[in-house]
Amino acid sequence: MVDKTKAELQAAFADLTIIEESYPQCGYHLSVDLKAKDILEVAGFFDERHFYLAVELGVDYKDYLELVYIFSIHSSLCKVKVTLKLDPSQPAAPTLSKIYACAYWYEREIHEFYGVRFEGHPGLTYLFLHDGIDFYPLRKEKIPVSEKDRQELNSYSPALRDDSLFINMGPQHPSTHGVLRVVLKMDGEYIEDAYPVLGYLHRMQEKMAENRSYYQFLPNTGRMDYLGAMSFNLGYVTAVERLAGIDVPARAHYVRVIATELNRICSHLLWIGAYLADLGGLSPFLYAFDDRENIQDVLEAVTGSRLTYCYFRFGGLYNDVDDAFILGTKAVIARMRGRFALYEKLVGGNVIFINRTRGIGVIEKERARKYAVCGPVLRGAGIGMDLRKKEPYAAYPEIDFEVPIGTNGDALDMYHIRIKEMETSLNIIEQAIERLPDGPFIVEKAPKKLKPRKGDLYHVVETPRGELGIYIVSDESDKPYRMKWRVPSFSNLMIFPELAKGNLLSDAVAILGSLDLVIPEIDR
């Protein structure tokens, strides 16, 4: 696929210089540096070949601003990095939002953080920050926000533009879980338009990363997706290990898989409980939290925490697992296998739940690609991409498991996918326990201070909500020069406005809940 893509790209754009990169070192296969005038044609090239836009981001190299686009494809392993160099005094580039819907959101973020103007973009309003910011926060030098940008960064004010009926869903609505606000434009009881308003939990994690050493940033990873903290922790340490060339003992790889899969089950259980509570059924919430408590007891014994885990270290683990951990994990497996029939009786076979979710929030494959949705949402839409299979890491290459996919792409399919994924996680854990080798749990000479090689890396892992991508630029110092987090909930939220249109107000809860969003992860 890589050779084919390179040949077709070269044939279509004879003037381009296409560089073959080391995938193990960089996380992408090809790189291309473009002029801004060429980006639309090149993006159209990838769109025609069913690539999706995994992430779009900015890097400030002081002499120039760089836009980075990572194009990937669901059906095969082929990643292409495309870059544009912009004048830092007047950065501007064409928008890709008319080709890739997800670019609408990424470009708003880049505009807000760097001051890049995207020509043709339909709405460069604020995303995370407020209109009182003085400087673009991710520029390396203090660049004042221009008056024009300040006006465009101003808050979204629907009442000033339209006399339609608007309803604020959140930020205190129970189904938005506290910190997400969605402005709904209504036509009677039907939703005409939906506008997510972000930033209530924004903490500028990426700026913090640039001002802390690689070690100091470790605890931050669990604060973004607090329900899938183990996956974020794993994504970060494996990205840095890959960039710095750190070996990891086999035992640590297997323990990482066991701990991460236990955390995945915990996350899916919380989703079931919270989703059913959002729809009016409280009993599943109690059963799901009872199961979660058992898993958290096992994890707490080795990690020291029950939620925002920071268990993995560069080169291994914080500490080793013992026999009690193994016995406890086996007990969890036995218990959970007996609980799926209960969940099926309470939820899966419940006619009220079925009627509230069947045919609601349907995501077609093409729409999923345009928005770059991921995880159970993507697989529910019928695209069987799982990064544990496609780009395996830790001990996943040694483990055999199936990837469940949906058929209808509706909210009911999202439920079934997550139930099946919990069963899959149990199978993975069983295999990892059987094959758990003896030996060290951390590399003998674990580095005390990291100064990775100069260069960049785009590394991905599969979290409970989907594709987590970490882009790191290293200048050989002990701090990342740039660290971008491509988080799955941000990608999955992008599709909500389109899914909500034409549905009843009551269905907005069912659709939003089916996406399993974690808001601190979106806000970062």
Given for the second form:
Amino acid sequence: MVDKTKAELQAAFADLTIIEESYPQCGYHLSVDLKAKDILEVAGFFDERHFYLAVELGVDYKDYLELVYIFSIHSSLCKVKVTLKLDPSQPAAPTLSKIYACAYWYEREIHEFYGVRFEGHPGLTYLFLHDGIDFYPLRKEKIPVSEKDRQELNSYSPALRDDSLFINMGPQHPSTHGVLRVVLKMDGEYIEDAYPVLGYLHRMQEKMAENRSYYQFLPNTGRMDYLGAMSFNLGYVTAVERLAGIDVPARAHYVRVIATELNRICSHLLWIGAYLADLGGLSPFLYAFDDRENIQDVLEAVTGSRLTYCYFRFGGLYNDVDDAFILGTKAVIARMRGRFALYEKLVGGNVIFINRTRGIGVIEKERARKYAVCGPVLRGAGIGMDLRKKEPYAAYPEIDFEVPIGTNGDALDMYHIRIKEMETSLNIIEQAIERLPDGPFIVEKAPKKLKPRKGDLYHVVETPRGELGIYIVSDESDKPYRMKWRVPSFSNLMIFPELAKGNLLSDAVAILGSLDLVIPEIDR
Amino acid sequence: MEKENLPPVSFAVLDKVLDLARANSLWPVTFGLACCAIEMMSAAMARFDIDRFGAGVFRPSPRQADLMIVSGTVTKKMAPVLVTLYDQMPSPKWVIAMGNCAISGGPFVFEGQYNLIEGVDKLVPVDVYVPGCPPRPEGLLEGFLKLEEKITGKRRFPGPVERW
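After the form predicted on its own, can we look at the form predicted in complex with the partner chain?
Then the entire complex follows, led off by the chain already shown.
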């Protein structure tokens, strides 16, 4: 696939220099440096070949700004990094939002953090930052907000431009699970349009990453996605290990898999409880939390925390697991297996639940690709991409498991997929415990101070919500030069306005819930 | 003063009765901000069962609530919303700052930060601080007991014995 793409790209654009990169080191296969005028054609080329835009981000190299686009494909392993150099005094680039719908959101983010103007972008207003911001936060030098951008700083208020009825859902709304605000444009009881407004929990994680050493940033990962803290922790640790070339003992790999999968079950359990509570059924919440507490007990004993885990270290683990952990995990597996019948009785077979979720928020394959949705939402749409299988990390290559795929792509499918994923996780844990090797749990000479090689890396892992991509630029110091988090909930939220259009207001909650959003992860 | 001129009801006693009622039916507003909100939910669920203290009636509307648990990071964008919610709550009302972010900005304070309110007490008066990142549900329960103590003047259960 890589060779084919390279040949085709070369044939289509004769004057391009395509560089083949080492995939194990960089996380992508090909890299291309472009002129601004070519980007639309190149993006069109990838769009025709069913690539999706995994992430679009900016990096400030002081003498120039760089836009990085990572194109990837669901069906096989081929990633292309496309870069675009911009003039830092007047950064401007053409927009990709007409080709890839997800670029609409990424470009808004780059606009407010770097001040890049995207020509032809339909809605370049502020999304994350508050009204009082007077500089571009991720630029290396403090550059004041331009006059044109200053006018767009005020929080989003569409009612001033339009006299339709607008309803604010959030930021304090029980079903947005945090502080998401969605402004709904209504036509009677039906939703005409939806505008998510983000940034109510923007905690400057990417800015912080540039201010701290690799070690100091470790606890932040668990606070980004507090429900899948272990996956985020694992993603960060494996990314830095890949960048710095640190080997990990086999035992650590297996324990990482066990801990991450236990955490995945926790996350899905909370989703079931919270989703059903959104739809009006409170009792599954109590059952789900009961199961969750049992898993947390097991994890707490080895990691020391209940929620925001920081268990992994570069080169291994914080401490080794003991027999009590193994016994506890086995007990959890036995208990959980018996609970699925109960959930089926309580939720899956419940007529009210089925009628509220069937046919709601249907995602087609093509739309899923345009929006680069990921995780259970993507698999619900019928695309069986799981990064644990596609780009295996930790001990996943040695473990045999199936990836559940949905058929309809509606909210009901999302429920079934998450239930099946919990069963898959139980199988994975069982296999990992069986094969758990003896030996050290951390490399003997775990580096005290990390200074990775110069260069960049795009590393992905599968979190409970989907594809987490970490793009790190290292300048050989002990702090990352730039760290971008491509978070799964953000790309899953992007599709919400499309899904909500034409639906009833009460269904908006059912659709929003089915996407399983974690807000601090979106806002970072 | 002669005895007949005294008011028929002693308001001091009535106040005590009301305080007792308030302390035993604290209704928090459903207001989760970040990670701590999950532990707040855990505290309300079966194992920790905040209903034992009459505080399990989470209200989605601030107008029906008398307690605000600020469970998470308060950003500059969220601050006006939080103050509005607090203003909408009827008096008497109390605030619990749950977790380090709500207390002081917690782990997200660094030089040059541009988006954080470093402590919710800069916006609204706080009655009880519950430290932790995030605090355990037991920690939040202890926060409730402290608040009850503050309202009624005496502790519901004997406190932990100080051993060191």
